[in-house]
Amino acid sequence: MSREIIGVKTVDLRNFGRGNYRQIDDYAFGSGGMVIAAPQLKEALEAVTSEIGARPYVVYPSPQGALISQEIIESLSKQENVAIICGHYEGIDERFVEKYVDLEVSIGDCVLTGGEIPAMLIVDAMSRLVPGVVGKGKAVIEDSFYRGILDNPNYTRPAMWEGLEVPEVLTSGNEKEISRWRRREAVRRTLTRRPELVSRASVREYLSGVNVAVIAETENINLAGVSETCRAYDAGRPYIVANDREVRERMKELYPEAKIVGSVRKILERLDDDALTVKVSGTSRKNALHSLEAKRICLEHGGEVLFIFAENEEDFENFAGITSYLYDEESEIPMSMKIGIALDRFLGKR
C-alpha cells in the first residue's frame, strides 16, 4: 500500500523539444560535442513550476559540481521541492546553469553516459532521511557518514565461517560492551581509512565523558556564560580552578553552577585514572597541535576528557597533557567565547 511519504515525478525534455525531432540539443559554440540547449531546459523547468506552484529548488549533477556529501544530502532533504537536471553528451548550455541552477553536485571523478544515475543516488540518499522511508529511524542515525565517522563492522550467522569468527564481544549479550565495541571499532575504521573525515565528526558519543576547567586569577571570567556553554555541548558543570582562598570563596558565592576547586589536581583525582588532559591555548604555542591532531587523539583515546583553559596560559606548564591551539595568530580571545570554539571543534555536530 502507498503511502505516499515521497513523490518522484520524471519529466521528459523531449516534450519541450523543437521540430519534428523534438530536438534538445545543438552543437558547441567553438567545436566540441553536443550540448543540451538553454529554452528547453527552461519551458521544461517553467513547467514544473507551475504544476507545483513554487520553483522547485535545482541541482545540476556535474563534473564540474561539489563533491556530494551527506551534509549536502540533508541539506536538500530540508527542501519542498526538488529539480534534478539530467545532462547528457557535453553537458547542458552554461546559461541555463548561471541563471537557474542552485547547486552543481559531483558524485565523484568518474565520467558516466547521463545524469540519471547521480540523480538517482540523490533521490536514494535524500528518501531515507524522510520520516517513515527507514524501518527503524535510529538506523539512519547510525549509518556512515550521518555522523561523521565510518559504521563499524557487522556480522550475521554463522558465527564462524571459513576459519573466521564473529568477535567474542557481540555474542556476549552485554549490550554496554557491545556499544562501546561499536563506537570503538567505527573510530577505528575512520581512522584507518578515511582520516579526513575526523573533521566532520562530534567526538562526544565516543568519549566516556567530558569535563572543562578554567585555570582563573580573578573573578572577572564570565563564569555564567561558561557554563552555558559547557551545558550547551553537554560538558556538565564546569571546574574552576582558583589558587586564591579568598577568589575561591567570592567565586563560589557568585555562581553556585560552576565547581571551584583548588588546584587542577583536585580535579583530576575525581576522574578517571586514564582521563586525557587537553590543554587549549588561545594561539599557537610551541609542542602545541593542530586542533584536528587533538581531535583524532581524543577519538583514539575514547575514555574520559578534560579540557583546560587558562586566563595566563603559563600555567599549563604545571601539569602533563597535551596542548591543542585554536589560531595560529596572536588573538585575544574572550574565555567564554574560546571555550565555546574549541567545544565546537571537539563536540560540535558536524
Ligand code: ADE
Second form
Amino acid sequence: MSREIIGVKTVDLRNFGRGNYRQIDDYAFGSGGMVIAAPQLKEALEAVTSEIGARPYVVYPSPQGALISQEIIESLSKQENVAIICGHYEGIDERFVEKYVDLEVSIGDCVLTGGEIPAMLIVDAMSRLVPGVVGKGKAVIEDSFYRGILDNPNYTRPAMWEGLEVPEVLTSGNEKEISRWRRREAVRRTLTRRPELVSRASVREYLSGVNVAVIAETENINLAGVSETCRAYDAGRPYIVANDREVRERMKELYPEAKIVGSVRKILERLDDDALTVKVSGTSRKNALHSLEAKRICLEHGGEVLFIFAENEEDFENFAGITSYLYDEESEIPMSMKIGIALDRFLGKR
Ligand code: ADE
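Moving on from the form predicted alone, please list the structure of the form predicted in complex with the named molecule.
Now the complete complex, all chains and molecules, led by this one.
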C-alpha cells in the first residue's frame, strides 16, 4: 500500500546530455578523470525547479563535504524540497558547486564510487523523521543520536543463549527500573565509546531531577526571567536563597512563583540524599571545571542535580559540590542570562 507520505523522484542526468551519446561529463582540466559538466547540471536543476515550482535545496554528497550528522538530517527534513546531486568518480564541476549547491556533505571518511549510496542514506535518514514512516513516534525519539546519546543495548528471546543471559532487570517487569537501566547503559556506552558526543547531547532526560537555586543578596534579580528560563528547561520553580529575613519577606511578596529559603542546606533537605550540587560561576576560578566536564559528571551521576548561582560567588565556599565555569574571562552577565546560558550548556541540545 502506498501512503505517499514522502515522494522521491530520480532524474536521469543523461536527459540533459549533449550529442548522440548524451554526454554529461568531460575530461578534468589538468588531470585525466571525468567530471560532470556544469551546464548539464544546471539544465537538470532548472527542469526540476520548473516541475516543482520552486528551487529545491541542493545537496551534493562528496568526500570533501561537511560530515553528516543527525542535525544536518534534521535541518534537511525541514526543507520543502531537497535535490541530491550524485557525482561519479572525479565529481562535478566546482563552479556548479559554487553557484548552486547549498550543502556539500560527506557520509564519512571513506571514498565511494559515486553519490548514489550517500543519497540513499540521506533519503532514508530524512524519511524516518517524517511522521508515519517509522511505526512509533517514540522509537524515533529514543533512538541513537536523537538526543545525542547512543542507544542502550537491546535483547530478545531466548532469555539464555549460548551461555549468555539477558540482564535480569529486563525480565523483571519493573518499568521504572528498566527505564533507569536503559538510561544508565546508554550513558555508559556514550561516555566510553563516544565521549565527544556529550557536548551536543541533551542530558535532561538522563537526570532524575533538575533544580536551580540563586543565592541572592538583594531582591534585584530578574526573577521573572529566571523562572521562565527554568520552566523552558524543565527545571521546576527556582529556589532563592536569601540570608536576610527582611529580604526574604519582600521577595515572597514580589516573587510568589519562587521557592524562597534561608540557606542551601534547606534546599538539600528537600532533595535526594545523593543530589549533586553544581556551583556555576560566570568565570574561571580555582578548582572549577570546564562546563563540559561538569556536564559529563552530571550525566555519569544520573540522579538529581542542583545548579547553584550566586550574586556574590564567594558564597560558594560555604558548601560542598563541584564548581563549573561558563567563561574563561570575567564577564558581566546579568543573573537571569547566566542561568539561561548555563541551563542551555548543560541541558540544551547542540
Ligand atoms: N562520494 C564519494 N565518497 C563519498 C563520501 N564519503 N561521502 C559522500 N559522498 C561521496
